[in-house]
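Shown here is one chain on its own, the form predicted alone, set out as structure tokens.
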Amino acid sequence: MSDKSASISGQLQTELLIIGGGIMGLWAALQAERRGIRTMLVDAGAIAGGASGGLLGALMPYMPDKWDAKKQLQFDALVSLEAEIADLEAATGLSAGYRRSGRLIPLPKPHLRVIAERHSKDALRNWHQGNHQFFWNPLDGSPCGDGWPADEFAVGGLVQDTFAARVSPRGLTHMLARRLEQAARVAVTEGLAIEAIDAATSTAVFRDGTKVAFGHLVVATGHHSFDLLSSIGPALAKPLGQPVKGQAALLKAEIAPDLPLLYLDGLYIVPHEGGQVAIGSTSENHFNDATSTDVLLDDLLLRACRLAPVLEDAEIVERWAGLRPKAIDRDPMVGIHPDAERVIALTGGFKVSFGLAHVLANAALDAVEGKAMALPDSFSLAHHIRVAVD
């Protein structure tokens, strides 16, 4: 519990109250910060825990094609989170561990080139702002030598993303947390679950009995944002999502840090500093403990050996499980309850968090002070509620 709130006991008001301290609760308490909105973040074990403690940190973006409005934001929010980052380690003196440092995709098959060029277009057409144009190159072989990725995959060659980026998740959830301790209107307090929302009366109700009266309430409690936003109104036909369990490790190899991502059907191999390498992730609809690593990690291990052969002798530093939200209709939810005024959701999407959570942030942010978000209308929790009882 930060010194800020030591106090907690019994009633306590809060013009905004942010319930869950993963990346959506932190960038909502900033923004909070930078409107002059006075805010209490509660978070039920510690500050970038859950999901947000993970390891792979791939900010990667849509495929260039089949332009819409949704790509468009997400194109938008990975522009802008250089900037934001640049600014975070400039006030903390911390790193976040960003680089656009860009992707390689292995084309394992000759017909996949043909679609390749046709994106490579798509990229020259969608993917710019300003001065900034990123391309989806079409390359024969690998620009990093041989290795990177094995040949064997890349018989219609491999294509160049330059957009994409990584961040170490901890790094910057630590660093939002740091920038936290600095503000002046920003109560932070660990290790307290919530129990119950009361929209009746703008009031949360905590297991140890503690109250707190809100003029809003953001709930970015992930994957357990679902049930509490359930629990608000008429029940629902259908859950409003779902966790879905990602296995990772953690490698160290004697590899620059500069070198692209590479990506092959779902598996993710992310250079980081300091020669280390993150391998990711599975996606788990069904399993029976959340927090443990199992063969599937280890099949994953092995995939990304034989794409990546440096890594065969890497050191495995560590072995990670999480929880991730998936909502039931994928996209992030975000926005006013329906059937409560003053509560405000504020959840990821699938797999797409880290890098979108500073809009999804600053949005949810508009809907506390009376304002348009500016999402497309597949993100809002209305959306996902008739969805839910459709």
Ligand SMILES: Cc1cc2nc3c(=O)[nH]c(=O)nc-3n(C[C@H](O)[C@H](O)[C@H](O)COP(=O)(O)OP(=O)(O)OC[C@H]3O[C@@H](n4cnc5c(N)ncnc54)[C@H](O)[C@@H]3O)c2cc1C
Second form
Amino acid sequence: MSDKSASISGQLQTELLIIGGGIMGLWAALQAERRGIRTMLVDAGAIAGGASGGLLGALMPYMPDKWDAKKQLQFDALVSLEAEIADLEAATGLSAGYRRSGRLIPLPKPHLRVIAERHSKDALRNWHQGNHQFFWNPLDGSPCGDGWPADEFAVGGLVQDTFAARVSPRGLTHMLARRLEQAARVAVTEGLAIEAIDAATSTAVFRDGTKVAFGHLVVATGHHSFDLLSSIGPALAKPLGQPVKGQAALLKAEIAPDLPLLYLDGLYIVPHEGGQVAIGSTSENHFNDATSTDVLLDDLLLRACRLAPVLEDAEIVERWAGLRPKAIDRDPMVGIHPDAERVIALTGGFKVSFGLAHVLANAALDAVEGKAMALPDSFSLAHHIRVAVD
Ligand SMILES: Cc1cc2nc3c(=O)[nH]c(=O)nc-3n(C[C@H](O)[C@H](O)[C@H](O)COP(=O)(O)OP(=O)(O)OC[C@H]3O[C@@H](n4cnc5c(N)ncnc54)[C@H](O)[C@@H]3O)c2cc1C
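If the one shown is the form predicted alone, what is the structure of the form predicted in complex with the ligand?
So here's everything in the complex, that chain up top.
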């Protein structure tokens, strides 16, 4: 345990205990520091050793149509993330590999162009805030020239989304961890797995026998959160989510870092800094080995080379697989545990965590401080409980 944590009568105590040092737990710890809350952040392995230590880093907005509170929240989060990252970069001297490079979406069928024209008006109406206006531009050809993406996929033209961005998952998590080293009130401990939560005494019991008495506890253990939350009491007897495996790859290619992301039918091609390009990702509900890569990734790479032929000669730098937390209704899951008023869930980001985590963490900290969470209902733990019952 770090010397920033306090020990009283042999048992550790802290105002706030955060379990899990992925993107969710890291942001929660930073938000706690900003609010002056004495905090312990504990991870069973290394910080960002779970899903947050991946490769892809796409920051994709929801579609600009059918606007609602959930889409507005994500829009605001994707806008505010830019300033958050700039502040962190200034504080740490590190880079998160962030860039609002936009995205190109080829339209393989002519009728999709009509829908794209409609969404272009939706974006004008909904994708703006202050000086920011982002576009969903239907185009006849790629603004990047031949092959990004290949013409064969752009039968109906393509859409240029100027809002999408990307970040290096490892760059951002490393930067957050560095920022927490500078924090006065946050102690980080790696290699300590939580075993049980005793809600009656507000005590966390770790696998090595360590006990920590907490004022509040934030459960941010990714896909492990569902079982951990279930174990606390009868209200969540059935886990409210599941792990979904994803595979991705990192390539080295001679391409400009400001090229837009490409997206087609679940395939993401994400250019990063330094000629690196991430390809992702599979979505596997059933799997034998959480961390192995296989023919599903090979298929994805073949599809990527067809969509962007410039990648055909690219060197594969890394193949990677991990488990994302998918809550029962797919949206993130944040809120107070019905059987334990001092325990707050912060999980379930599934495929959009990196763009939302700073805002979700802020809401979780509001709950810690007894304030109302400014989140759409579908992001609340209570909503996921209702869905599970129906
Ligand atoms: C292939 C792939 C591609 C993806 N691409 C994107 C993308 O482009 N954009 C995007 O936004 N999202 C993407 N995601 C999703 C995103 O990575 C996840 O939603 C996010 O990382 C989840 O963060 P988390 O903090 O909830 O969980 P995690 O990052 O999994 O962190 C949970 C932490 O809890 C710790 N832990 C678990 N159990 C215990 C315990 N008992 N005691 C203590 N600690 C424990 C783990 O060690 C881990 O460090 C992708 C995911 C995958 C797999």
